[in-house]
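Given next, in structure tokens, is a single chain: the form predicted on its own.
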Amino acid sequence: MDAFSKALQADTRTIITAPVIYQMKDFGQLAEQFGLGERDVVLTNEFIYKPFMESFNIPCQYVFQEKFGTQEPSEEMIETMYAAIPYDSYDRVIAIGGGAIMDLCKLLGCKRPASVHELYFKREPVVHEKEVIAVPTTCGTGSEVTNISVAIVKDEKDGVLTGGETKLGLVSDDIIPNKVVLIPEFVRTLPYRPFITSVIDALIHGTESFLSPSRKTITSEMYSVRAIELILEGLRRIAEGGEEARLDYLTEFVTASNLAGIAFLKAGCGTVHAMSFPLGGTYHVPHGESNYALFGKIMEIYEEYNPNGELMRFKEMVARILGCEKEDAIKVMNEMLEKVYHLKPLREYGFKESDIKDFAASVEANQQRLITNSYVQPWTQELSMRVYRECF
């Protein structure tokens, strides 16, 4: 275990509250309540701005993420964003978007680093200086309440660049947004694919927080259980009623995503996220989808190695909501997920057989803060290779 992971394990806080969380009907109410104006920078997407914000004519600085790129945040994207939004041009940051925009705006609220690369490899300090108001427009990342900002960075081993890329999380309580506003209306026009993969991502957040072997807390227990309950019920409705069934359950999905984010603030995510990072970083698979690609297989291995303990409590919860026997809960859950969104083999994303060993080595080298939260301990490089191989 590296020093950073040891520091996370040594954190003795057991009740952690997220920022003040509001629920509002639309952008106009938000602008009025917080007095938005010319010294506020709103980072969003044009496809969100046009239908939900433009008509209110609020005189903010609107910047569209598309200006920097359409993929997940990277070293290059962050540097481009810094150049486009001078630090002295704004006093407050309003993030309105998905996980990528949340991650970018957390950085806009902090003192500018000399090097983005050094920041993500924890060789530069994180210093929060400006207020951040986070407004999620998906129902999955939970990033609006977490202390992590994820980016695709140039990979290195023993301080030497390898020529490849990987995903890393910048973790610091100083990047938690100051305020969060939930506006379910923003989710209504979200296409089904990003909607459902973000919901599955939130389910994984709740599950990994609930199963976290050493960092689970009173906070994560309470919030993860409620998030899992809401999400499983919503997914059950979609599996039975089709894609449109989600529209009557949007408030619950948005709420569950937020609760799952609070849950993993301290408990942390685990093996699924650790193993999905190289997949997302190398082949630019959207975050929720890369997690989903590995989730079912990892849960099967958890059940194989330790079917009792906290996993038994998880299975009892799944069985109660999905109406099955607890012994069949993982199988039934995976079958329901397949109904709401088809599970692709890794090779359909470009994954190569040679990646099995290389990705497992990258996880071992770069994702210890997550691997230490694996329900099965120790989670070995051989187990990572098995998951990649069986998902290939």
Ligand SMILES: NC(=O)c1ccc[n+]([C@@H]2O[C@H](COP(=O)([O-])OP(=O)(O)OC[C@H]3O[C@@H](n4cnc5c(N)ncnc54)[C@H](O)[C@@H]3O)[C@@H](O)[C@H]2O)c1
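All values derive from a computational prediction rather than experimental measurement. Numbering follows the first chain given and starts at 1. Whichever C-alpha set is largest while still superposing within 1.5 Å between the two forms counts as the rigid core. What changes on going to the form predicted in complex with this ligand:
Comparing the forms between these two forms, the C-alpha position of Tyr349 differs by less than 2 angstroms, with the core used for superposition. With the core held fixed, the Cα of Val93 is displaced between these two forms by 2 Å or more. With a cut-off of 2 Å and the rigid core superposed, Pro191 has a Cα displacement that falls short of the cut-off between these two forms.
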The other form holds:
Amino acid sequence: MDAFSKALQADTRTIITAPVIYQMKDFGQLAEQFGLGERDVVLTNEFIYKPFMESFNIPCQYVFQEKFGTQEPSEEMIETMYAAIPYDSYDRVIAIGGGAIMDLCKLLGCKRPASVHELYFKREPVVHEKEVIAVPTTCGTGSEVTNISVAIVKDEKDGVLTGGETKLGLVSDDIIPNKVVLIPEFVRTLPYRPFITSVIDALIHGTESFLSPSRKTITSEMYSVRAIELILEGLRRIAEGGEEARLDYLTEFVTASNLAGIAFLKAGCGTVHAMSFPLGGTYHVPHGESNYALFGKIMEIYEEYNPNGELMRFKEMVARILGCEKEDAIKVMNEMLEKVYHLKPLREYGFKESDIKDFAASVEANQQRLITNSYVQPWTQELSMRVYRECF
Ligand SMILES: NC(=O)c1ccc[n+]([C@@H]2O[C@H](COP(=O)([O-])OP(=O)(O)OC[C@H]3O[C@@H](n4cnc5c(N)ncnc54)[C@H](O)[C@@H]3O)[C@@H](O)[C@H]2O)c1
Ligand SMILES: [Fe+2]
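For comparison with the form predicted on its own, provide the form predicted in complex with this ligand.
Full complex below, order starting with the chain above.
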């Protein structure tokens, strides 16, 4: 096992709940409670600012992410953001948006590095200096409670730029936001596709944390169980009542994705995330969707290899919520997911037959931190190839 996975398994904390978590009704309540004003930077999107913040006329410095680019954070985007928001112009950061904005706000709370590239390659220290308040507007990543900020950076080999790019996570407990405010109303404008794929991502966070063989604790299990229960019930309602059924259940979805984030910060994600990274990175499939493309198949294989153990407890939970026999739980859950969002074969994302071998090798080489958390141990390259082949 690699040193990083070993260190994670040796972590004696039973749970890491760094931020204080609030739930509020709107931006006005947040502004009043925290006394927002001119020394506060609000990082958000214009399409979230207009309906949810503008009318309160709170005199903060509003900065729209689209000014720097709408894609996932990159070295260039972060440099542009730094230039647009001088470090001495604010005391606090309030981030209101999806996972990308959550990741960006973590950097705004830290001392400016001489170079973003050096920061991500761990040659400059992470120094947290300003308070960060994170308000998620999607219900998936759980990034508002995690210690990681992901960015696309210029790739290096032996300290020399390769000319290519890669995705790297800056990891430090110092970048966990100080406060989290859940405002379920903010999710109302999120279109169905990013909504449902982010919810499925959160279901996978809960499931992988629940099945995590050595890093989970009784406490992390409590967070995953509640997250899974809430999400399955919400998905069941959408499967029966259609897309609009989500609108009466936003508080539960937002809370569940937050709980799942806390669960996986301790227990870790597993094979689904490991195998989804090459797919997302190569073919730019959004994170929740690339996880979904592999989730059902991986659960079937877990059942084939070890149907009892923790998976039996998972199936009992699914059976209780979806009203089926525990023996049928994985099949019924996958059928319900198909009803709420059509599962596409990998080739429809551009995946080629040769990727079956190449991606499996990449998972083996680069995702040990995640596959060491697999419910089936050891998770071999052959099993990865089988999943890619059967999802192809
Ligand atoms: N730090 C972590 O722990 C962590 C974990 C997983 C993913 N991530 C990162 O998070 C990002 C993905 O996050 P995401 O799934 O939330 O996607 P996202 O932040 O890209 O948001 C998805 C889309 O929905 C839009 N949107 C967000 N909220 C909206 C709302 N309320 N109404 C209308 N539109 C809205 C966004 O502008 C975007 O176009 C990636 O950059 C990924 O690397 C971070
Ligand atoms: Fe995820």
